Amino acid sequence: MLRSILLFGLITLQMFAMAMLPTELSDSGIIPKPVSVIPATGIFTLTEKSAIIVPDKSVELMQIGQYLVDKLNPATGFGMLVKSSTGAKSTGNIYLSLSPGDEQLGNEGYQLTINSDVVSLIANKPAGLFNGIQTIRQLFPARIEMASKQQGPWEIPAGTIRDYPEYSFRGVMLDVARHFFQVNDVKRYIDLMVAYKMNVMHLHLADDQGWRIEIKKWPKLTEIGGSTQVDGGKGGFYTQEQYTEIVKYAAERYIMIIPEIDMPGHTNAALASYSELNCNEKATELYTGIKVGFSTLCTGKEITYQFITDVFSEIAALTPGPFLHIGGDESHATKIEDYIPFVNRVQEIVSGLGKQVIGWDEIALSTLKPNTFVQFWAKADNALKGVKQGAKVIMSPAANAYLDMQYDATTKLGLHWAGYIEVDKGYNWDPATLVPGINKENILGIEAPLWSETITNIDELEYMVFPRLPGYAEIGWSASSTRNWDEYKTRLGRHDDRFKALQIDYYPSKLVPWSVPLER
């Protein structure tokens, strides 16, 4: 008797797991939503005796193959391996492998094939193996996030998937400076959005209320500018080499790192730090508060493009990616006819320096060189002078994308100065027809930031960006074409179980559908 209830109870649990999984790879859930998913018949199982294969002892094809161990081991227990073959493909295993000349795809697309023999990801470059990874890590039930053994069985539906971005960049930006984030967060947060595809981390390093970045040359801006937070708390800065550190963490993982130093605006921990850059001599008082625009550099001062040389000199040296972001914004306490050539000159610094110049919209009103990019955030005329002058815009609308902005009247954390950014309104725009005069062409991609005038730490964060990153991430890399938010809100909500296999504090919108039965 007691065997019978055991086989029942075993019969009834396998029953139930195969309830959980989607039965056909279009009902997968995928975000952001691929360009092609043809379903086939079969399924794909992961078992002990699975490996992760690679074509050749390629450095970087290890380290990507490793990574993709690395997630799969906690939650299966079954302790794969990286190797490496060029032999007849085996069943059970993941097949990582470069394939180059498929323009389509470009530098980040890929082509996953699923059999019930074997799963073949093919790529043009590294970048586009990595992508595919996510698509796979959310292809396996959500518990395969988990850091600890679950139970199986590990299965993923037949199919080809064929995926490739709309725009080259996708990134969102963390504010540091009001308050600040230790390298473990970052390194967090950067988890979190590889895990949706995107590419791009924007680092905001100073303003007033802090300086993040050790700057050797002049260290009293992390002594003294470094020292406060928001409200008065005890800040915090990188080291040069904690620095290096976040940059080589997030080039493993394929996100190129920007730093920003705002300028000649938002320039007040700089200023308490070192009185000659101050018109007056006088250092100013040290700042705690949330309001802008009431701080500038002496702009007609010598000392103080040597400040900027210096200091851009020593980022540029630790930070691989081709741009550095001079802010620009709110600079209402410098006077227009001092801004614009002051921006030209910094313009020509950085690119001394072999950089390119990103700035805020307002930069625009400046004479921008040649590879300049706008960021459009505020004033949509700011942008189209970029445009006129043949720069590409950065999509980054306070009123769609700013991650700080309340979900609506009752959110505890963030501001709503541009407004409220529900889910469906953080979804529901399109960067290529937002703003009249900037078309596809002129879009350099999109970025969403988090200011961090009311965030402090991580798990407040994590609940600001989610469920709205995946948004985002969805905007820059899927065709507005194929998008429709009652279809996505769908999608978005079966990924509820996988926002708390990763432990993720959410923001439980009403508007989504959560807890849809796709892996329960």
Ligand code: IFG
Second form
Amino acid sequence: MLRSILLFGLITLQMFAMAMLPTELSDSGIIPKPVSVIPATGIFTLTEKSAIIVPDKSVELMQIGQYLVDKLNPATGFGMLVKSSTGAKSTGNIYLSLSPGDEQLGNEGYQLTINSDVVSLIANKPAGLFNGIQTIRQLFPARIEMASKQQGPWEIPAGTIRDYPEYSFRGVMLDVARHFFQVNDVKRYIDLMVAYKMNVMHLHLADDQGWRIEIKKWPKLTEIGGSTQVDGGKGGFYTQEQYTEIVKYAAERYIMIIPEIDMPGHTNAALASYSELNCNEKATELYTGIKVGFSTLCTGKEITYQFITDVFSEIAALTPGPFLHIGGDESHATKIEDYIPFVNRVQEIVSGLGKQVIGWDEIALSTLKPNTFVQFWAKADNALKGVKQGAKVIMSPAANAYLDMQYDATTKLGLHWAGYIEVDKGYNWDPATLVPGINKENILGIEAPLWSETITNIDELEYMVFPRLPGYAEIGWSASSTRNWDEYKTRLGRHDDRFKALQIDYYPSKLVPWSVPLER
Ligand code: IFG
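Follow the form predicted alone with the form predicted in complex with the ligand, if you could.
Shown next: the complete complex, the earlier chain at its head.
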């Protein structure tokens, strides 16, 4: 009897000890799943003597190095620095360098080599280094994400990771029109999405309930149109300086900002701000409900196109990315014979500004210019019309990717017109096979929109976005042949200690085997 108790005790101790040691590299639970992970023997240990080394004082490499230092110093308590050196590598350091020529890695891929002495991260482009840094973060114990000093040791298992994305467009959309989100909330969302290697943030800047971006030539758009929001709150808007601050913050994290001004529908905030934009020359009332499809710009008046030209000119000048989103959805108050020429003309205006058009799938009813992209959200037929015209598609199927859909009937926030989206339904789909006729070569990438009719603050945003966002990140990054829910859910379950360390207000779905916090 005594022997068996002793034996049991020994086994338990052994298991606990194992849990304490860094796991093998291939068991690190990285999301999105990397292309290849080859474990090796050995463990790299970060110490207070460690440094982040870049080969030269290029501003961009120093900035990326500083980003990593800023992620590692708080929890380790080390005062690590970024240094430049081309000399021999010395133990305990993390080396970042660009080494163009590894074609397979593309613009966003990286190769991470870890041994007992050093960590080496290489990439063709800076964005690849930035993505590799997200992997490094996930290789350290989750407590690395804490804002205060934690117990060491800070070890990561040896091996090599080669990684690069399936799709170059891996995005989220944030509706700041129904409910306004301050700059800091947008920055927080950017911080969280880059941890999972997403690289596009589409901002829905205007709708029936609010106009959220200052346009100097049309000041009443924000004075009046920005003064309220759903349920009558005080609304708000970004000055052009604040929008520029968001764009800069995003660019430093290799995120492309795509601004959307939805038209001709979803325009009540503009119509309430300027009577001349209305066919009857009468400004509408401000609207704080959540109906859709009742508003339209006056497509027959020339001033409408001057308005659109002025708006998109000012926004284009503040937007380094190649895309302007013209909306085009739910234009139920616009006759189709007016809608089609309207969309044709707006495409001309946008391409005249040197930008490419994205529009919701209804725009495929018009004649798409060569560089126009169709965002599939509701009607597969529309998206297929776009494909037939040679357009590439951004996949945002409402039934799988709308982050404002409730998880289930008990979710207090969100809507369910497209159905409930539990974590498994958000993950269990392949953009390249979802719609017959839309294949991988027709797809630019995926985007998960969060509409904010019922979402009023960053905590509610986080509850709807997590834990579904890592799944969309993986759909955009990892080959669908390597993905399956049963394997993924366990990996996702091990991210709860990261969500907690990052103070993310996530929905603890019952479908996910959440882990006991792993103190690796
Ligand atoms: N559809 C509308 C959105 C928003 C959404 C809420 C699109 C393209 C329903 N248009 O989705 O404005 O109201 O889930």
